[in-house]
Each structure stands twice: as C-alpha cells, then as structure tokens.
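First, one chain by itself in structure tokens, the form predicted on its own.
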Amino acid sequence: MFKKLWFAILLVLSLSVAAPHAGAQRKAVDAEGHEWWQHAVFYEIYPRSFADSNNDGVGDLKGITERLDYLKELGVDAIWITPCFPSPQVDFGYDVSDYEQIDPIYGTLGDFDRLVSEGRKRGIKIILDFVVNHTSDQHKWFLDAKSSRTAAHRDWYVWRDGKGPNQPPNNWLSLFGLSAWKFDPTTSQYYYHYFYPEQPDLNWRNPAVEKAMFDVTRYWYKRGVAGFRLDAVDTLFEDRKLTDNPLLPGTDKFGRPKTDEKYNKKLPEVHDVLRKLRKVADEHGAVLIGETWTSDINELKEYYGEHGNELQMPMDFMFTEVNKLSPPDFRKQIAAVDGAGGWPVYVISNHDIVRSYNRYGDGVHNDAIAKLMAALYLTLRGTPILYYGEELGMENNDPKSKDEVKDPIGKLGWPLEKGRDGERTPMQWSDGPNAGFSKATPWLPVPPSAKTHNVATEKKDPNSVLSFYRQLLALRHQQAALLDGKYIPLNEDDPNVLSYLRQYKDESILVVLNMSGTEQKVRFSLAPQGFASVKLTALLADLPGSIQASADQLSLAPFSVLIAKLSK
C-alpha cells in the first residue's frame, strides 16, 4: 500500500501545486447554512502603516483602497481596520474622540464610503475596530462629564472619592504602568481608566451608555460595515464596591506588585452586553470578533455564549502563546479550541504581539518557518486572521533607544517594555526608499529586511513567502475539506511532525508539517479513517525536492510542508 502511496506523491508533486488565485466570491450563507465569515480569510490592517496615498508619512484610507487589488489577488475576503476615528492619537486611535467620523489623518467619510464600495466590487468586506471600553478624554461626553458632579454625562464614566488625601479609591492598576485612577481637580474626584489616563472607562452600567454605543454600531452598519472587532471586552465592567484586587507574589514589568484582577476584569455582566450587541449585529448579517484574552478553553467558550448568541469569532490568543515549534503543544491547543463547541478563530500575530517571523524563526530558516506556520493556521478548521505583512515574512523593527519610542507604553516601561512599535512598521511594498510606503519619512522606520522581503520582489520569486501564501489561500478557497472539514489529528505521539486530516463528506486532505530542523521520516496508518489503500495527490509543498519517498515512509526535509488530497 505505502509503495503505491509514495509513488503517487512523486508522480504528482511537481504537477499539482495550486496556482495563485485572486480569491473567491463567497455567498453570505451557503446551501448548508455556513455563514460568510466561516469561509472568509480576514486581514488586519493598521491604517497608519499600510499605504500612504498623500505622502505625509502616515497611511490612510485612500491608500487602502488603492491596494484592494493586491488583497484580492492574495485571497483576502474581509479586512479589519484598527481604529480610524478622530483621536488625539495618545494610543494611536484607541482613544476615540468621535465614534461617527474619520480622523483627518486617515481621510474623510467620503473616503471611507469609497473604500466600502470598492471593496464590495471585489468581494472584500470591511470590519471596523470598535473601542467599547473607554473613550478619549477629549470626547464630548467626557468633557461634559468632568465639568461638574451634576453634568449630564457625569455617570457615563466611573467617578469616585479617594480613600483619603492623595489616596485613590482602591489598589487597581492601569495596564500601562500607572494607577488606574486619576484625580481631577475640577470636581475633586478620581476617574477610572484601565488603560492610559487619557482613556477614561465608560460606565456600562448606565443604560444611556449602552444605547449610545449600540447606536454607533447601527450607524456604521448603515454605511456598509460588515461587522466589528470589539476591543478590550474583558474590562467593560468593574465591581460596584470597588473591592481591592488580591495581591500576588512578585512584581510586574513596571516594578509594581502583581495583582489578581478579579474585581475589574471578566465580570459576568460582560456577557449581557455581548448578547445585546449580537442581536444588533444579527439584524444586519454582521459578525463580531472579540479581543478575548483567556487563560483556558472554558473561559474562551463563555465568549461564544451558552446558546451561541454572543461572539461568533472570539480570538484564540492561547494559540499565539505557543511560542515555539512544538507539535505536542500545538496539538493540545488545537484540540481544545476545536472541541469548544464554537467556530475556531486563529491568529499568530497582531498589532500588540511580536511578529510571528521573529517568535518562531531560528535566524537561519525563517522563510521556511514562516511558510510552515502559514500552512498550520490556514489549514485548520476555523477562520484565520492574517496580520498585514505576515504574508511577506515581515519582521519586528524594535526601537534601539528610548528616544526612538513612539508607543507610550514603551516610554513608560523602557527598557524592560519596549512598546509595540516594532510590530507596527510600514508595509513593505518594494525595495525602494521607505519600502515604497511613502515618499516622506514614515512615522516608523522600516527594517533593513525590507530590501528582500517586499511585495514587488516576492511576487517575482515562486519560492517566496508571498508566493506560498497566495498558493495556500487559493487552495483554501478551492477545497471544501479545508473550509468545512473535520479536524482529525494523526500520529499524536510524534514530537517533531504535526500531521492531521481535514475530512468533509467524501473529501480528505492530509497536512504534514515538519516542525524540526532535521529530516524526519513519517509513517501513516489511515485505516481508522477508512483508507485500506490510498492514492495521494500532492496539492502544495513549500520546498522543491523537500519530499522524498522511500518504501512505506515519507522523508521530510527540515521545516517542510506537504498538503495532499487522499483518494481510495
């Protein structure tokens, strides 16, 4: 049996690699009831850094519109744009001063409408980043709230007296290195901010806040938005009594005592709001993606909702925390989320996480490892979210000194905390000045690797990371087993090679990933899956000559990939 199987590999390997594909139009719901977002490939764009149309050194909405054809050719179905609303830019858009406009640095509402329209022509939906936990301290609601203790919007935020002179109401800490309370001398009270002082938390216990924020989503749905990524949902509610958080051993990266944030994060009321937001989304056929940091699978399951009525797409950040090429660790995490009862959502990088190219790369085989990771998160059951530049093998370009830091968290925590500038550098379009991003000096510098890892250069190289992503995404759109098939782990005791089947009706696809730096020999017994004898057709392999057949075993070069279709 195995001689025939591996002979089949050799016959078809060089003939059946998928060609680059422009991406497929997806129906909103298919004949079997699959929602559009289940079959979509999402792509996160940090607008400051993606494409600069007016050469001021900062990306903008027109720049994104001009690059839609690139995204279409890559195989992207939906783009998530991090906040582009008016903002003082203290936290680069996550401090919103107006939820129903576009910040002038990014363009106008007209530019946004054109982006939606041009995206629709290409089958690309637009997802906005909705900052639900807090506003900017320059938002009109907060400006009114701080004007007096009897202001109309006073109870739209969390205000309290201190415990005593120069003593905040409790021991809660801001994520960004400060107390979570700031004293406002105008009214002699403290206001609560889980993030920066310039980001006061909204009081979601106030029905007026809930109504206003739900109306924001309706406003954007009417403008053609297909859904929202919900920022910082864990922190929407705080304990009414403001109970001190318990102390934990040790100190954090800012040198503060560690605390267990049980009284200001993940309170049960969060789920009440998510269910209501979901009702509004369902009225518009929209999707809700959650920034859901969880410590175990049971926490993640809660965000789907007991009846599947909260978030359709809570992100599995536990997957990003497997920060080594470890088949046993990945198997464990994949099995957990695959069995959670909802639709899995896979990410390997984003604007707050060091790029996957750095986290998994060994400094020698980084391109091969980038392809390996792509083959992993793009062939699993679920919906993937790519971070811009991941398809190029973009790497972090961290600040070299404190005076180079733009991210406030890096300024506060240097040198133990360098901030997030490194993973937010401009998209690398060419090997020209500033990587083709802008004729002006970019707001963040591009790394030297932009000379080799950029769109123009990699498009010409059939073995580049970009070419591999394009072929893989084409395959994903073409193969029903990759879209809807069951995930079946294979060879679960193998410490070096991660293997699994995706099975849908009468289709079966085998994925084999050598996560080691040495050649590995693998045998498969597929009889339990109904294959007494097997014909195998290779669909995609990352390295020419990386697969060698010998007798009844498969020889895999270091960090190599094989994706193949099985037939009896």
Contents of the next structure:
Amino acid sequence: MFKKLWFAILLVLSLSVAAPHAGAQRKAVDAEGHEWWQHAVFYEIYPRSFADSNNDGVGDLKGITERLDYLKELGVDAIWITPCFPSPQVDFGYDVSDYEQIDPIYGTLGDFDRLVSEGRKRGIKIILDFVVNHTSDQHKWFLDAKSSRTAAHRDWYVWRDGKGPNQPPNNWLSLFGLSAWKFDPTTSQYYYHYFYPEQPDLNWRNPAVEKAMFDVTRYWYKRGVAGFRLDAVDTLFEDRKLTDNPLLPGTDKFGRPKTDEKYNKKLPEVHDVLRKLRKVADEHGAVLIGETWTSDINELKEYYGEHGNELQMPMDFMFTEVNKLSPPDFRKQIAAVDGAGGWPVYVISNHDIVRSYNRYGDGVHNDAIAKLMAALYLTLRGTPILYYGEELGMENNDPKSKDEVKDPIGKLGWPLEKGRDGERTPMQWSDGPNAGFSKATPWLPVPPSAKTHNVATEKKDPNSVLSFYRQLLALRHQQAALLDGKYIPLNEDDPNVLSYLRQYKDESILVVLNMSGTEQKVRFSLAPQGFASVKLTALLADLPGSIQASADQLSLAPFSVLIAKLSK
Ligand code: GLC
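Show the other one: the form predicted in complex with alpha-D-glucopyranose, since we just had the form predicted on its own.
To see the whole picture, the full complex is given below, headed by that same chain.
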C-alpha cells in the first residue's frame, strides 16, 4: 500500500558538509519582472473530448464553461483550447475555414464570450490555437485562389507548375504522407500543403496574408483572448527556388525515402513573422506559445528571439523526447533549457503525443510514476502546460483495427502509424456510462481504465493521481521558491534519483524523485548552498512504504517523491 505523508512529517536531518556538487545553476532570476504567464499553470483542452453539454458525442464550449470550477479547484490559471473555429474537421479543427467564428459543433460566438467572462470571474484566461501555416481548402481565400490563376487570392497560397506531366514541382513530402503538392485541374497548377491536401499552405511572403492574419489576432484580443498557441510555426516559409530536399538514408513510417527538410522548414524568415506577431501581442499584453519542435537547445533559443522579442513560451518538446525515467537524460535537458536565457515551458504530453502514462508507466507502478512525472514538470522553473486528463492518469486508448481509426494519418500509415486518436479520448469525469463525458456515444471510445481513473472517483481518494496534482498545484501557487526560485541540480551523478533545489531569496525547496523501481538511499551536500545542517520539512510526499531518515541519508521507496522545505 502507498502511504502518503502530507504536511505532517518533520524530518530533522543533519546533512553532511561534503564536496560541492558540480555544475550548479547559479544564474539569478529576477522575480520582480515576472509576468502572469510565468506564474500560471496552463491546461490544454481538446474541445471535441473535454465535456459534451448537448449530448451529441462531441465536446463543446458550454461544456468547458460548465467545468471551469473543476479547473479552478485543480489549480489551473489559463486554458489553451485547440482550434474551435469553423472547419471541415479533416484534421479535427486544424483545417480552419473561418478564423473569426466558432464551429457550430462547439457552439456560438456568444458561448465563447461567456466562456471568457466566466473564466475571468475565476481568474482563468483563455488562449486560442492559431493555425498560422495553412487554412482549410474550404476557406473562402482558398476557394477564390483556386478559381483562376488571376484570382485576387491566388498568391495567398503557394502555386507552381509541375516539373513535367504528372510530376510535382519538387520532391517535398507532406508530413502526413505522400507528396506535399496537389494538382488542381481547374488551373492546371500544383498547390503546396505540408500537412493534408485539405490544408493548403498560406504564402507568408505575401504582405496581404500577413496583414489578414495579424488582424485575426487583433480580433480575438479584442474579444478577451489572453494569447495564442501558434500551430506549426516551423513550416511558415518555403525556399523561393523550391530546391529539392536532400535525400537521407532509410525510409520513414509511410515507407517514403527520408529527406532533410532544409528547404521547407525552419527558414530564417519565420523569425521575422514571429517578431511582428509579438509586437501585436505586446500591444494587448498577450502571450505567444509556440509549437516549436527543435532538435537542439540552440534552435529552441532562437524562438525566444535575440532580444526576447519573439515567443515568450516556446514549448520544449525535447523534454517529451526523454522517453524513459532517466535522471541523467532529464538532468541534461532541464539544465539546457534552464540555462537557455528564456523562460522554460514544460510539457509531458499533448494531442499529438502518446500520453505520459503509457510512455513512462512500467505496467505495475503506473500511478506512482504518474505522480513522479507530475512532481517533475510541476516543480521546475518555468511554466507547465498540462494536457487534459494527465491529472487523472488517463491512458492512451489506441484503435484496435484500421476500421476504428478516425485520424487520417492513422488510416494512411496503419499499422506502423496508428494516428493520434489514442491520446484524444473523452475526458473521464465519472465511472458512469461514457465516463460521464456525454449521454450519446462519444466520437472516440473511452478505455476500460475510466472506471477507476476518473474525476469523481479520484476526488474521493486522497491517494489518487488527481489528489496529488491538486496538492502539488496548490503548493506551486503558494511557494515563491517553486515559482521563482533558481533551479539547482544536486547529486548530478546519481543514475536513479533526480534531485534538485529551488532557491529563492532565503527559501529553499528540495525535490527528490526516485525514478527507479528499487529502494534508493540518497545523501545531500548542501554546504555550497549555505546549509551546514538543515531541517527538512516535507511539504508533499508520495512515498510507498515508509520513509527512513538517518543522520545524513534518506531512504526512498521505488518511484517515490519527496518535496521538502529546507530551513537552517
Ligand atoms: C500541429 C498540431 C497537429 C496538427 C498539425 C497541422 O502539429 O498540433 O495536431 O495536425 O499541426 O495543423
């Protein structure tokens, strides 16, 4: 049985005064200048799957409004809603056909305004998802663009002649399979689409596109939106000469030759647009979050902008790529992001990534591991973005056969690529039918684990993953050291236990995470932090079995967490 130790434990340990730890982060953080989004906990909502108020099997905005109190109690300060604009729903909203309306499946502009005002009453801000790279092929801009080569919006998209009969302009590939070019017989030219053919890329080299898109942000800022998550920013620009991408060895999951996407991804012009978008955001005190897939820390750094004038919150996806409970790997990634000069943004899962419960769980200690991961990304210096359901220990529910798949990439890539349905299943509100999400059959099935992992059941259980998240988020809001404190890694050569201090003025919080399935003994040398001997007061702990503390040693049960305040 897991035993929880809440505020009750007072451990008095004299910690040894030994050699200083290597590589401590000493960079001061100026707490005075922090903005709201730096102290906020963000929560990502996939609206199709969060709460269905009209019982049609698909979630909606009213459903979200009805659940604001739940989010408030959880400790959420801002919600990012994935696209809820009118859309043919080929890519479930990431194919927008009108940027300034709400899709009727989700409600009306009135429902949206109500969500903003109800959110405001509870101190919860609303962030929208801005699909900047492409529109739907049903957007009026594209319908006009494809009508003739001289149409007013023709140059709003990327059109080219083929290389020859049945030959696309170059070898660029769509992320979602096949070529990135689609032939349009009406005007006998190809148009470019990095994602599905139903998602034609906008031509950001055209100033009219830039203006129209900036106006979209202004429109929503005026409606009370606190910022945007910018979708797919890497692919805004393409090489003017459409140079073929170099081939790489091997094939991808669709069986196509791999290519180095140097001519259609991460072009320097992206940063010009981000700087301009930021200017508009600054006029409205808004925050920009980026979907920034980067291969190294230098690439990530660029998204903050040389003068901190691009994205305030580029997401660190390299963190999600540490796909095992590996203290050395996490340590390395945290140190890199923490030292990058910008404000770190931590995520462990989202609507495109297999849920963390499956990625880190060992099948036996999954709940303990879910709490361990929570304790990691919610105690680091930076802003966490929590994907809905992570706080319950929701798991992926992947389609069992190709016929069940809803996400087109799963249909195309089956069985190697099963698509993203698994991580997008309905929020689990209760152990009732359809997990309390809807009275109708939900658009995606709920997994059997919804019987145990749901809000109603977990609320009653002080040992649940949900109870742990709630305690942890409360702590995060109370403790200045967790919000503003420096990140100081400890015991950097420990392969099993990840430990660090968060230090702010004279307050220090110690976080100890046993990432192994065996009991671990740890001792700390805190003299370099000014502690000759310390009192350790546990603020939050999830320690299966009992905690044993000797003079200078902590015993940690498998996958246990200790968050403790230090005092001299
Ligand atoms: C982003 C979204 C993803 C979508 C794609 C195309 O990667 O997160 O869900 O399919 O952009 O818009």
